[in-house]
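Given next, in structure tokens, is a single chain: the form predicted alone.
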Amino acid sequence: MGFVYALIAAGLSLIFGLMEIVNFAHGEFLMVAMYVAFFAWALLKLDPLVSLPLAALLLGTLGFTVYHGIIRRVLDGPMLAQIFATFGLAVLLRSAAQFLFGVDFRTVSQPLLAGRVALGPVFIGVPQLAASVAALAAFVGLFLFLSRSETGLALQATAQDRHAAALMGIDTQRMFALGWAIGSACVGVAGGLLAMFFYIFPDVGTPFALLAYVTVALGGFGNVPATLAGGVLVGLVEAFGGLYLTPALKYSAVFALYLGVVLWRPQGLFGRF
């Protein structure tokens, strides 16, 4: 699950870094994701494994939508304007989706990959196991495609400072749509695999949201290698909190990492990349 929280924050971290906008509306952005694995399931018989790169092009489009069609008319405004129009946004998303599917919990029956594999008394479901590999896979080529191409480092140099980058040629609101393409095709690649073994309704998205903000915080807004640090830690301290705790408490020992770091260390373990 660490390697999962690490992809959905990725996203988010990649968008932050660009242009310091936090998305609130990035679990609901998965919750579509995990709605486009289970109808290509249900209408198409497309296990969520075949359907991951029509998850991640449709929530791209998404994000690059939301970007023309909301962000760029408030990215220079107040950052309380920026606040109400992704918080806004998330609510109707949510809405929308009670409205169409209702609050019913769906999920993909019969995956491809189900079972499970010991390792020694410890044993750990196949599609999460993929899911896992998936995301690391998923997330080692996006920390190559922005450190190894061109259109990654213009990205980078975009967060680093936007009006530089423009004085170098660097078309930013390029950058900044494909910033939000990129980011929202991380969360439905997530989406995706979630599919594979989580159940499905209109809220689904909000704890994966929360994991998501610590995670990024605990590595570093900005940092997208070091949501992969983050989301291996929280998923750890999850797992942990539930087996050494309670399973009612997991979060709390989640959460209480998070504070710990905000008050020691509050621009997160890695710092801004």
The other form holds:
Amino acid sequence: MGFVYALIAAGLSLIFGLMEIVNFAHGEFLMVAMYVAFFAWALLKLDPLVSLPLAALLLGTLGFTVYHGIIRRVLDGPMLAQIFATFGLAVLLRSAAQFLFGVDFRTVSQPLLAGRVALGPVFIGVPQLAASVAALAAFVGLFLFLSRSETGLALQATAQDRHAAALMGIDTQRMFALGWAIGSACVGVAGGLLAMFFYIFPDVGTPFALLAYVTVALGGFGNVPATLAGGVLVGLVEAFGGLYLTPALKYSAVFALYLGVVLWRPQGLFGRF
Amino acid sequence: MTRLLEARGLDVLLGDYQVLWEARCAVAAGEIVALLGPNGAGKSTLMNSLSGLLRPRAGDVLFDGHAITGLPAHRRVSQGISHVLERRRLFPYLTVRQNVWLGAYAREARADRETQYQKMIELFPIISARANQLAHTLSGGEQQMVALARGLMSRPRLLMIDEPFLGLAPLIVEQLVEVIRRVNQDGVTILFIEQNVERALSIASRGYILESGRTILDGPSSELLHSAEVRRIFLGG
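Can you switch from the form predicted alone and show the form predicted in complex with its partner chain instead?
Okay, now the whole complex, with that chain kicking things off.
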């Protein structure tokens, strides 16, 4: 699960790093992605694993549209306007999902991958394992894109100093829109992967978003590679917390760790701020 | 005198506060021109308006005879304008090589990237010595060299430098002055901001003097150096 958390958090971190805006609708984006996977399965008989590119593409488009439709207009506004803009979007998406899809829990039954495998003494569900591998692959892809490609460098430059970036000939507005598209596409992939084994309902994004904020804060805001470490840490603490305490208390362990780290290192484990 | 850059009647506001009042300046092709004035006179604001980071409320900016007043900063780079910001402003968490490389991000500059990069290494050997180091780990002088190289990567016709010598040791300043002269001899027109009047006018052939957001004086360096008005502004006499 750690890798999936990391991927969700990477999208959040990318957008924050780029323009210091926290997307409070991030969890709802995840929910939308899961419904995309669900309806692709229910209507088109496509397994979530197969419809993954579709979820990524649709969420990327959503992110791009949200940037141009909403975020761009509040970019120079007060911080409170930025918070309310994404928070309002979250409420809108969640209510729309309740209205359109109802509040029932839905699941993708008979997925392509099922059963479980033994890795040494530990049993892991095959869908969970596949989700981890795919999330890690997506994360590595994102990292290579950011660090190796021309556009990735331009994104990093924009994040580090948007005025200096503009003077290099970088269209920073385009980079912001691209950041939203990529950040949201990350959530699209994560949502598609989660749909293989998780219930789908309008509020499903909330706990994941909460974990994403913890993950980003643990790794360090605006530092994409660090979110991988943060995600793995959250995943492990959750798993072992569930094992050694009781499953009901597993998130308490995560949030206790988070509190500890924030008190000890407010900038996160690898943070720059 | 063919004017490469000309700004007329610029009114520029930062928030609700008007910083420039009908400011003007003009730079001819091949010149080195200094922008002078006390702190808060609006020198950086003027330069930021020339490069497109700020949009004037009134006035015109002409480059090579064409109005570029409304053109965003990232498109002025392709026109041949390069601006090195005050305090170098490198991308702190990118390497020296990546910083310099991004200087030629504009489509027009990409074809010559490798040759231009080699030229920059020749001009500033520290670029190859520190190529893989993160920019924020460099000393101030080294950062200024990388910033200048980054600014030259787009093969600009006009290089604007905001306070290139700020906080640097005299020896480094001498090196940088030498480089600026060499770049100018290679055909790049230069406009720079400097607080030290004598140093500025020893490098530039002409100067503009701003006070409280207005261009109050301009002329050849030799004239400005002996002007009573300049002495009044800078020495308070």
